[in-house]
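We begin with a single chain expressed as structure tokens, specifically the form predicted on its own.
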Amino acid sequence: MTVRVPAKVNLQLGVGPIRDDGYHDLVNVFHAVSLFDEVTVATAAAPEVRVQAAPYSRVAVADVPADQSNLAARAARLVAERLGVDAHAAIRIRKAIPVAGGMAGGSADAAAALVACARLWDDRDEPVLGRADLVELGAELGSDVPFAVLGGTAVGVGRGERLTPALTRGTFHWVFATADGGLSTPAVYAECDRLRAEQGTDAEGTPAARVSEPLMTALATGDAKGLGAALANDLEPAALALRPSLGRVLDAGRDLGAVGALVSGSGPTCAFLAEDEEDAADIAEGLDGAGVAAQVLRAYGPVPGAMLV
């Protein structure tokens, strides 16, 4: 079975005060975007895993795990604890989403994994799992991982894990920067703490996070003037302190003429939203002139989840 998901931007990303359990309160605005990881699942003798960039991509795979503590293999451990089947799965993982670069390529992977092993183990003419049962076996492995089953555009509240799908009208056409190495998304999440500390802005004084309005009429609207303006991620100042040469990267999107910029997730990705797929194409054509980026890659949305091909 193999599976296709893709990636993610955050349109906003909203971070409230920490919970009990460690946890910050989120407001998570997620957009599904055309760049697919593809996870093939095959029965086996023993699992296994491996990981190779996709053919047409540059993406650099060596820090991803190719054994069982890759997220898809504690996925498909997940769906044989509930089918009662062993979890012998060869896993093949194929990328061209940016590896720690802020818009959960590793989710995904596990979205992936849950979609095909259900189809893989679970032959009944009633399967036991559905979609919905997906989502929820995903919210055990990671905030980012149900939205990666669902895809689309949606708000997720709590750890960003459930969802609600979000009314979006239209296309919306993007541009992403990648970075040389990743940003650790705890460490960008401590630097949010400390930076709000600094501020006088203790944890518990730290407001919730609200769904901002404006952004929700532009993709309501299909308005990508009003959506890029709109655009907000609380751990951008976090991510720019730990790597201040993305302010560079941001500053150059904007004036190519990008209607909209932020961090992606916990960086170091950085995205540009442009008013029309013609001006994405020049807006990455003049990122990639500037040599700001490791990469520049042009991608629409919403897309769908994670899918069969």
The other form holds:
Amino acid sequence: MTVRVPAKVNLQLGVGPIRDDGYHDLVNVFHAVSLFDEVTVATAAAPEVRVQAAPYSRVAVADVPADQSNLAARAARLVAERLGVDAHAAIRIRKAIPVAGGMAGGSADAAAALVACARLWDDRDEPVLGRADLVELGAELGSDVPFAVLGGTAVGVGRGERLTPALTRGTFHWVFATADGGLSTPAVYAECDRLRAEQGTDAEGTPAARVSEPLMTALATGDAKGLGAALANDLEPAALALRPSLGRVLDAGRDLGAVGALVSGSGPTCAFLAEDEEDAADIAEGLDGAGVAAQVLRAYGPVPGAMLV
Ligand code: C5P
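Follow the form predicted on its own with the form predicted together with cytidine-5'-monophosphate, if you could.
To see the whole picture, the full complex is given below, headed by that same chain.
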């Protein structure tokens, strides 16, 4: 059973006050883009995880755990437990999504494993675990997992896991600049709290985040320029503080004509929105030439979530 699952970029990541459980209240506009991992599962006598770079991709997979701590392995165990089956999964992951890059690659693999294992083990005529159940199960694994099941473009609130699909028109063209070495998501949130404290706002006193109306309008009308101007990531100052070199990457993309530029999620991948496909090709070529990125990738969005191939 093989499932293809997309990466995400956050069009808006509004970080609100910290909650009692240590998570931040978010407004998170997720957008699935055409960089895909492939996850294959088979029933096995003992659990197993193998991770490799997808053909033609230069993703560094050394930092992905190839043991039972892998989020995809946890997803498989969760499905077995929920279905009450006594089965183990051999999981093979082919990665094209940058690792620890702020594009939810690990969450994507977990979402793919949920969908694949449900199909593998839920063999009744009426499946016990429908897509909505898998979205819900995903929230137990991580804040970004439910969106990777769903795909498209969606607004997430709470930890980011309570999702509403957003209205979009047409296709948006993206260029991504990856960096060597990931950034840890918890470390970036902690830096965000520290910067806010320095500016005199404590983590609990931060105002609630709100969905950007100009952003939703640009999505609904397929307006790339409007979307570019409305892109916003509250984690960006923290990612830039931890990795100052990202400032040069963002500037390079803007100078090359990107209509929008931001750090993707908790970084360090930088995302550039192009006005059209041709501009995306030019921006990608320019960024490659500038030598500011480990790798330059092109993608379009929105695309569907985790799907059987
Ligand atoms: O839920 P997930 O494991 O994907 O989140 C990773 C880390 O990101 C959390 O442990 C937390 O430090 C931070 N986070 C947060 N607030 C959120 C989502 C994630 O502080 N809403």
